[in-house]
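The data below hold one chain only, encoded as structure tokens and taken in the form predicted alone.
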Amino acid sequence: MINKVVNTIDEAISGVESDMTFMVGGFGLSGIPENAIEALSKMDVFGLTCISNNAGVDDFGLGLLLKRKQIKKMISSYVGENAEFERQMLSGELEVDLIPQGSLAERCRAGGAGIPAFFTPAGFGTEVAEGKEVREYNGKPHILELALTADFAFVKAWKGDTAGNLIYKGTARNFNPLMAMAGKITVAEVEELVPVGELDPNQIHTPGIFVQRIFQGAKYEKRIEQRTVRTKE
């Protein structure tokens, strides 16, 4: 059985230079890679464009990629509660294309399944549409959308093992098994890592075909985008 551990982070990201495409899985701040992005974040690398939902906030996750200014485009489906991203956004410092939630994540998965353009009705007669094809099905207009691949794709998983299988944990699931799949090279971070056996087939999220790299992370922040709490009554 082939062993896809690595022993440091630095190993972790080797490969990764200025002007690469990556992905990157989580939901706001549920289910990033928090280790692999701070590892990023700390490189000069430059150029970058980026492939998430959204951008993290301004001093956790992708933010601190913005804060360096290592990105210049972003390819997400949300502003979020980003600042610094809304500021580079509207600046025109940050190129940034914005993609139907649903359309993203299928184009991600698209990409990994070997797929390469699909027909969506989602963004019709918006600026989503600009400059794609555009067919009619079933009496319903619908728009070209292309797959997204990448060089790097930084996930996060709850268990994995040696051979690089990952479970995820609840809504941590959201994008990290479609990115999985789409980049050339995978690097997932894991909080619990286990010899190859331990996880069940039948949980098993993401196989390990798709991974070529895998490690425990150091530690783990998990912050609340934005924390809501009921007053007392």
The other form holds:
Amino acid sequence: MINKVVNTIDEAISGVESDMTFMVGGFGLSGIPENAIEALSKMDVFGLTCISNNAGVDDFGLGLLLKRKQIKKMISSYVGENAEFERQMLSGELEVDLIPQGSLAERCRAGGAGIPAFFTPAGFGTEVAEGKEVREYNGKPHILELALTADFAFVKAWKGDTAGNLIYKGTARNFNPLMAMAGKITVAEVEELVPVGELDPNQIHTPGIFVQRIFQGAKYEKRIEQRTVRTKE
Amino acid sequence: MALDKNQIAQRIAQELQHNTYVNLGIGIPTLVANYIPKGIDIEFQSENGVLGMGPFPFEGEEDPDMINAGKQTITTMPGAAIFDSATSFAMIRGQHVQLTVLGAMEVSENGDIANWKIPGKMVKGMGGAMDLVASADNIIVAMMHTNRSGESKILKQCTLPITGVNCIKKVVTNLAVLEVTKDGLKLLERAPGVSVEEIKNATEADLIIRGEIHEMRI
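Right, the form predicted alone is done; let's see the coordinates for the form predicted in complex with its partner chain.
Below is the whole assembly, all chains and molecules, this chain first.
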């Protein structure tokens, strides 16, 4: 088995430079690579293009990079929870490409799967379709969307083994498996790193071939954005 | 009496078909799950990657790894499934999800919907709404009939950037149930105690009104 383990967070993010394109997994704050984001927020890298469904909150997740103005451009589908983000976007400091969530997911998947572009009905007739080729299939207009890849993809899984095989937990899976496929260098952080042979091959979500580096995160805060509960009757 | 948000949800719940997969948007649509009629089996899909979504967890049982697309903590029902975002939108784009209920800032009489952006003011993004409205067979909009200044949100043409073209099938508001037809917006039902005249006055779009308009049953 090819050993993908890196022993320090510095090793995990080595090679990261200004002006690079990153993918960052997660939906809201669920399943975000907390340790990698925190380490990146302490580096002097700027001018980053960040592909991530959301932009974190002001003091957690990608909000940490936004606060230091490390991000030049965000490619996301929903950015509603971050006041600093909205301020930078409305003032023009931050370039933002908002794209439909399903198109974002499929563009990452396509990037990792060697499919350069695809047609989708999502966004036809809207701002999203501006400048994009339109073709009719089955009597319905579709727009051409291009695949996305990145210099680095930072993903987070529940368990992983030293060969880079990953298993996610719950809805923390979201964009992580797709982005893992689309990174030139995919850095996976896991809550529990185990030796090869411990994970059931039938249960692997991301095969290790897509992962270049893996490490066990030092700690996970796993913040909840909208705590909703019901009371016992 | 105009309906409150819960009553709008209650009225939409009457549209649920047995043994179907349904995606509920954020806001009033989420409340629909509280009013599923007896004998109707529904599986709720949330586009962040869960099918078979259950109620909110009991206090102390919240799991940060188990949320819905509104980032709320949730539980799953027996038989639920978890998947990645691309698979989730394969369900949506591939028309396996049969009904979408979502909120709107504006709808137009030809079935356009605007719910993702107010230029220069609110720029939160479309999330999954554009994928949902572009593909779902049946789309019901849950919304208040007018905005806070009393202006109609049901228009001849949307003024805000649209989310989808000619896609919505029904609109349920605090005042009325409307259907999008080839000929325009048809008034189907009125809220209890609300007159047809009041609905007309609150609606900028033209309404098709044929015969007697019955009150909704809540």
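Note that the rigid core is defined as the largest set of C-alphas that superpose within 1.5 Å between two forms. Owing to the predicted nature of the structure, the values given are computational and were not obtained by experimental measurement. Residue numbers count along the first chain shown, from 1.
- Comparing the forms between these two forms on their rigid core, the Cα displacement of residue 7 stays under 2 Å.
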